[in-house]
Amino acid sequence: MDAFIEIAHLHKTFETSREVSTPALIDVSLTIPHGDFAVISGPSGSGKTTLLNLLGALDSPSKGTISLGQTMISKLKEAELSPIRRDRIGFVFQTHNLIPVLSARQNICYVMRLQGRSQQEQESRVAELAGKLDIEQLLDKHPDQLSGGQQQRVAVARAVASRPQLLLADEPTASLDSTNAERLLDLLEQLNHDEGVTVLISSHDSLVINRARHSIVLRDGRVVADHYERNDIP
């Protein structure tokens, strides 16, 4: 299996005051192959959410290395990390995080317009994506008008859309029922199949982890397991 993300000696440490601060990861060393499907799992406050920040070029690293295939994206500046994040990693956050005043389909679009797709384009895509999630009939709704599942779906879509190398999904099944959150699961791995992303998702939900092809458990901000469920990379 083929590296793709390279974690080395990597330290997060939080300033609280001038005199405390609060370590949140401690020599974490990963790595996470092309096409993997991941969870990183540990009670809270272990550093999953953290790890993700820094995994999605959101945050930088106090000490140690990331890279993302042959990019050391620790060393990069800002100005740098900004086309990696739009063109390379996809996000899905629990809260879903679309913008409220545009339709589902605008939402989905929304970094294609960024990277400067042609309309066709972004419509072929939207109707591709728009038929393997179910939410053919949410298009032209905004956000209020969802429930929490189908926001979920679109924010999956959204996160999709511009074909990245990478989706990172934080605690995306918490504010689902079961039935919901299974529906998503099946959703992220037919993507994974069908699409070769890597995803990696930081999660405690059972369902999640038992759906972990590459389990990586943290537990106050060290890794202290990392081992592979199932080796059926795509």
Contents of the next structure:
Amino acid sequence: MDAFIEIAHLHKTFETSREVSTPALIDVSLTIPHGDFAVISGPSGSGKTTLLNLLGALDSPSKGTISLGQTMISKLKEAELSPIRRDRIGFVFQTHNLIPVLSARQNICYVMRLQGRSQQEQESRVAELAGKLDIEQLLDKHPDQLSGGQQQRVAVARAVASRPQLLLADEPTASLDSTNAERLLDLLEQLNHDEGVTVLISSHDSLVINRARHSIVLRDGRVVADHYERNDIP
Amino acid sequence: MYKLIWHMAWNALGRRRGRSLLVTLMIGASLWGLLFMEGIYDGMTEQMIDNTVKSDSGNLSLFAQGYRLDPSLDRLLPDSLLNQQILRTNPLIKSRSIRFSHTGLLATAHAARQVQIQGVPLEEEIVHAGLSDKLAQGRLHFGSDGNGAILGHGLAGKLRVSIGQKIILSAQDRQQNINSLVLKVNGIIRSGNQPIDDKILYMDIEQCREFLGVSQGFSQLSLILHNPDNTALLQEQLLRELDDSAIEILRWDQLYPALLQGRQVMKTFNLICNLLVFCVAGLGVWGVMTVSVLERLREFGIMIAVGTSFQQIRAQVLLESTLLGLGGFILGAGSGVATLLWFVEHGLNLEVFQEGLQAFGMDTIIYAIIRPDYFTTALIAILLACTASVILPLRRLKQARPVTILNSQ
Ligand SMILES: Nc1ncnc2c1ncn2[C@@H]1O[C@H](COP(=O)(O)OP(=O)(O)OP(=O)(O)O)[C@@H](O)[C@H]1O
Ligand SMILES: [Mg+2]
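Switching conditions: you have the form predicted on its own, so give me the form predicted together with the partner chain.
Starting with the chain above, the whole complex follows.
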């Protein structure tokens, strides 16, 4: 098994006040291989979002380490993290994913522009993804002119446009109806298959959990299950 | 990269168009006010100085040693002084006029007042003092017989004389005899210099000397320079070349120190005005930028989550505030220049305040001045204010973890 993400003895404790501290993750160790399609599930408050934020280098652990490929991201400084977020990770949040002042097209191009990709490259990538995600008609609209499902599709396009190795999605279907949720999952699977992106989704939606190839269950900040479905072990 | 930052900043401002416009207008309006005040007040001060320089002190004045303490008819500068090379062909000097002064009593059939008799070569004085612009009534002429007189506006008013009227001038001549002479009022001038307007009686210098029993000489030589900045230089030259035991050589600001103070007061005043604009711009931009940064935390959070560096966000926020400031500057400077140019051309008519203004030696029509440093100082003040105003919002962004920013609101 070719490990892509290595999480070792990860702890995250929130100091809510001087006296009270909330342990959100307790001694979490996980291995995610390249090309994985994993779903982190668990009841509300179990630590799913906390884990994804740590993986996305948006927060730093209290203890333990996270490696992404050869990089120990839990040890890096903020200034060193932005290129990693930019080049290696794509993020899809539950809602309000898009930058409101930019059109759908500009949102999708944003990270590519940060990366300094050429205009031509940006255009062909947008065209390619727009076809796959069926958002060609939406490209020139602004986020506030799009429905929740449309916004999520644009968000997925934005997240993968920069060709990240890892796609993190925190409850991406929570604001969608089941039809739209199914479509979004189809897309994520397709991208996972076509582009080899490692996908990590957090959800307590059975629709999502049923699609998991790799199922991780958290409860009260601990990993209580970590197994591959059927014969999907890569 | 710069294109992207520019694009983001421009879009952010565009999305809050109303608010952006409001701050821009606010900065513009306060800058307009500042420029207007600076231009008019400087205009007033410079006009006051100009009036005094022209009507009396020149940029430099020469007197016989001791004359200013004891202005007697024995303390005169000799006519030969005018032939000195340094005064005759000095490239620094634009115009000169000699004045022969003495006190006297001017009377009509009803009233009498003490006057300052000023014997002048009229043609020279017209050029030197710009009398054509100051003529209020009548004309600038001493008559073919040389018995015409030109009175200050205040003096004429107090004596209630009008053009063409006869007046009697009495004075003690050099031999201590009291002489008198009938003169005809040919013109009335308003110099803007109140002591002159209240006291002066211009008459022909030859006539005046004869009247006072003096064969030659004069009390004051007033010099105006092409470039007033050379005043001290010329003063030095003259002090070196001329016999300073017999001649006193004084700059306008030595003769009228209060005027120089006035100019300095205006400078301080302008500085305070700039500070005010700085505060207005700073507060306006600060308010808008704080609100707009705080309400966009989620947006910045997403930008950070997808790999935007803090430096880029800082550049964007700075650019936004600078654009607001520059917008305000362009608006304010544009309207300010237009307004000032109008007042440079047409002047600001303050006839309502005529008496008060004239007491300060100012004209009722005030011509504005435009100086480049109004704009550079204001621009610096505004840019500083804009930069300062985003320091706090940016610090909040920098100190928070990305996840905190992402989850705010
Ligand atoms: N910023 C924070 N400050 C304090 N406590 C926090 C913070 N973020 C999360 N927590 C706590 O950490 C625990 C895990 O929260 P987390 O958001 O990761 O749960 P979750 O599994 O994503 O829940 P949900 O399904 O409701 O989104 C919870 O007890 C929560 O109260
Ligand atoms: Mg969550």
